[in-house]
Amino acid sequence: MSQAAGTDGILSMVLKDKRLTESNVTLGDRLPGALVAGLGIVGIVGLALTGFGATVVGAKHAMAAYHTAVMAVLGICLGSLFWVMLFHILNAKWPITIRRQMEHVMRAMWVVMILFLPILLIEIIAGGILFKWMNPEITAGDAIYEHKAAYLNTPFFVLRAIVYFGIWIALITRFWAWQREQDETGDRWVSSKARFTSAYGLILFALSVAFAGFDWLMSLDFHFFSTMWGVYFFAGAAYSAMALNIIITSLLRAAGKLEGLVTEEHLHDQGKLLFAFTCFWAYIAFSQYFLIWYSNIPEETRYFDFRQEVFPNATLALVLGHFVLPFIFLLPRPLKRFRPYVALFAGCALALHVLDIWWVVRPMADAAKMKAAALEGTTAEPLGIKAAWVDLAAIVGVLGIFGAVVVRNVFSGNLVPVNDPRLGECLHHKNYV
């Protein structure tokens, strides 16, 4: 018997497994209309309140809140794309039954692109609300900006944004088209194509994510510079994507789906990866901070000093919530196999991911306000958490729209790749460590 025939025979036997019945791997005739509509309405209301906040609190704070939310969901989509490509290139067997939910999340990239467009248009038309380097009055005579002007200019900034989204959407479209083809035809060679594409896709991903982090987050303070910023942004993206995957699979299990397909063995590995990227994020964040503290360059140290002055509690919350507590409480093996416990920490991880982006973006609104007052010969105090309702409205609004699209995707088809040739090994996955 040829190897191909043997593989087809094994897959045929796997497909007869009772765990792969339609009632277990699809949401059946359940309609997501009410849930999608509810999330959409929440999203629209949140965005409307954000717009109202721009008139009450100020455009800078409303833009910072909206930018925080969009960058947070962008990170989740990018992290999901990363895990899909990583699993393919490693030819990993155990995550087959959890991979589909990552595919559903990464497919929401198109709505993230649409949500990003207002940021791009408003910043260009207004001449830089958050991206102050777009304002020639501010950059005139600035030696640091002059050194970066060849990179930080509006036409090149827009071109790079088009390239980034073009790369991500092209990869996502290709992977999803192949997965649909494999679901329909059972063509095992689709997995080989996905693995080959992941080899160069990960390189394109690494470069585009790093430079997107430089462009859309680090350049908010164009005096600040960190060679580790791209990895810092990536670490949060991978971390938050795994957290959302844990939440989605846990909710599906609670709904009576994926019985025997996503077991405590898979949960254990999800928990291990969440723990691993807790440590990785902390390692990158501390390494960045330590090098900046050691070099003691004013443009770099001021970045951290200002955040500690304006949001000391948020800084402490990131240290404790993003590393110390997860490190302690996700370390024991038995706890990583208890679904409600891991799901709880995954929810906290998503909240801390948003807080991390907020800690990067929101202080720039206060800094811009104080800078504008200084140019006018007056002084202004930072709002701190006084305008937190605007931040909350923007975050809820963007997450509502994003959540509606993800829910629609989850309901759109199979909850697992039923014809993946590695499915049989996944169904018998066992952890020994």
Second form
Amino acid sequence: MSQAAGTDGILSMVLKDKRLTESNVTLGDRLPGALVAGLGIVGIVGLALTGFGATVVGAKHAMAAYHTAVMAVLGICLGSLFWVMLFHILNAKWPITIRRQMEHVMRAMWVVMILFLPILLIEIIAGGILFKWMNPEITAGDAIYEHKAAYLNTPFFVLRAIVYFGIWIALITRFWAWQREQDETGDRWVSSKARFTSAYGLILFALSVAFAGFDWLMSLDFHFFSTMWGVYFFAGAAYSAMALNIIITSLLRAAGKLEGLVTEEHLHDQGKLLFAFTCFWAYIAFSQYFLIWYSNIPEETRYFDFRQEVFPNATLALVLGHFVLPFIFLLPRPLKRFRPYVALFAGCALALHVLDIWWVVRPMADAAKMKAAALEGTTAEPLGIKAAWVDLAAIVGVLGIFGAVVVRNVFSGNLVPVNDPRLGECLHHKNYV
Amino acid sequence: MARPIYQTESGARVFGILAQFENTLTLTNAAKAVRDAGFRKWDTHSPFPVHEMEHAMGIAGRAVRPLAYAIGLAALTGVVGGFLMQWWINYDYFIVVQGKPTDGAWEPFIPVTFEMGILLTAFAAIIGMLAFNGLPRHHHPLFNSERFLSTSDDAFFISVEAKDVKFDPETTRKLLEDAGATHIELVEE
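For comparison with the form predicted alone, produce the structure of the form predicted together with its partner chain.
What follows is the entire complex, opening with the chain shown before.
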């Protein structure tokens, strides 16, 4: 191992552990250039097809598809940052060997920021394609908008976007710099610093994620409001981040790495958290739905009404796939300890996370046209399945670019924080119940 | 074949044999020996939970499984019962508020359904835990041993009941001695 062993007795004892051999905790120098390049090419082709779709199907639809994809990967990144901070602040021992993969995912935030930039620029230059409130012609004389105008205006919107990404990148950079420092020097006080930073970091995170959810998802329908929205976005983010973590660690185990470091005991806990966030998401989503259902205020109910009327299959798929089926199939204990099974459900969880965001964003591409038709007494058909290739192209494209960066990150160094002072306890982790 | 009734010198019936151990390591090893000898009606006693003891005793999973099924059944009863109760209450006496649909609306029933599920789960968990542990219970023959009282302080014990088909005062004593017991006594019923 290239890293210094440190002088601490317990630490050097841990470092002598035969599970921490170089071949087990690194992927070596063999960065699969073909894989990274392939994912990158898939990404660029996907985005090019999305751009083509903008000319063929419509700019609004292409923007909605791209927005869905970017928000989905943003959720995965933010969820990973959340888990890293949670593990630090709780002084958690068991997730030490899986935490590094969370860090590799959150470290891809810069690419999400670059992918988000076109959304901001195009929306501002075009005067609101999806963000209708940016268009003064639409908001003129709108009583609901006038009450929100002090918050929902373009300059403040841009400023907030800068602040959100500023907070996230600052936190991610600090946590990652400390990880690198600890890997090299073995300074265990770094963990203490990370723990302290997590304390205020989580508060900043909670506020910024909630307001980012309001800005980038809820304001797509600027008449709609739900105080539960920030939590809803966060629930999907934490869920998908844990799902991706299970997939990455499972792939590494399949590649013969992390032998004895990420065991079925760790998998069991990952599965429990995946299960927990399935329930949490359902609880949040139903609370939001239920309050809106019984208060019966038109600005709010039309959000659900429109999605249930026009996208009944996606709505049902979300209820079944995001809650009912994972709840039933992830409940039995022995199944949560069987890696292929949990990895399969983690893959489904990622797909359902994308569908969740799609279900929020994509209907807005149809909403205005259908509303206008309804006012004239006619009906307009939603774009439907024939335009779905644009959605797929954008989602595959953004996931390809994001995936290329994550793969590069995973190959960049140690697969576990070899000098973490809590590593010894992580290696002896067991679920007694 | 009827089980022989063992008696102490004073004529009282023997509840079982109690062996004291010095620490958790010898206790765990002795537990493995008793497990491998095929005993069923026996237990280990320590002032704090000892990890891995359920494996050493060979009861891992087996001990809690019936309770888990009982809790699962209670949860299902709560969810189904909670929903049906509200459906039945609203079946022929609709409460019409805010123009909500009176037929086919499942939404208003979910909170109570959820809470009934939680309530019965909690009841089943607490009451089931007590029942499977044989609690509440006013007295246990093991408390007839003065020495046993220190198990809540600093002592570790294995008790083997005379009801066990493998029990024999001599051979069981020998087994526990070989396993490293520091003190062995017969406990009266």
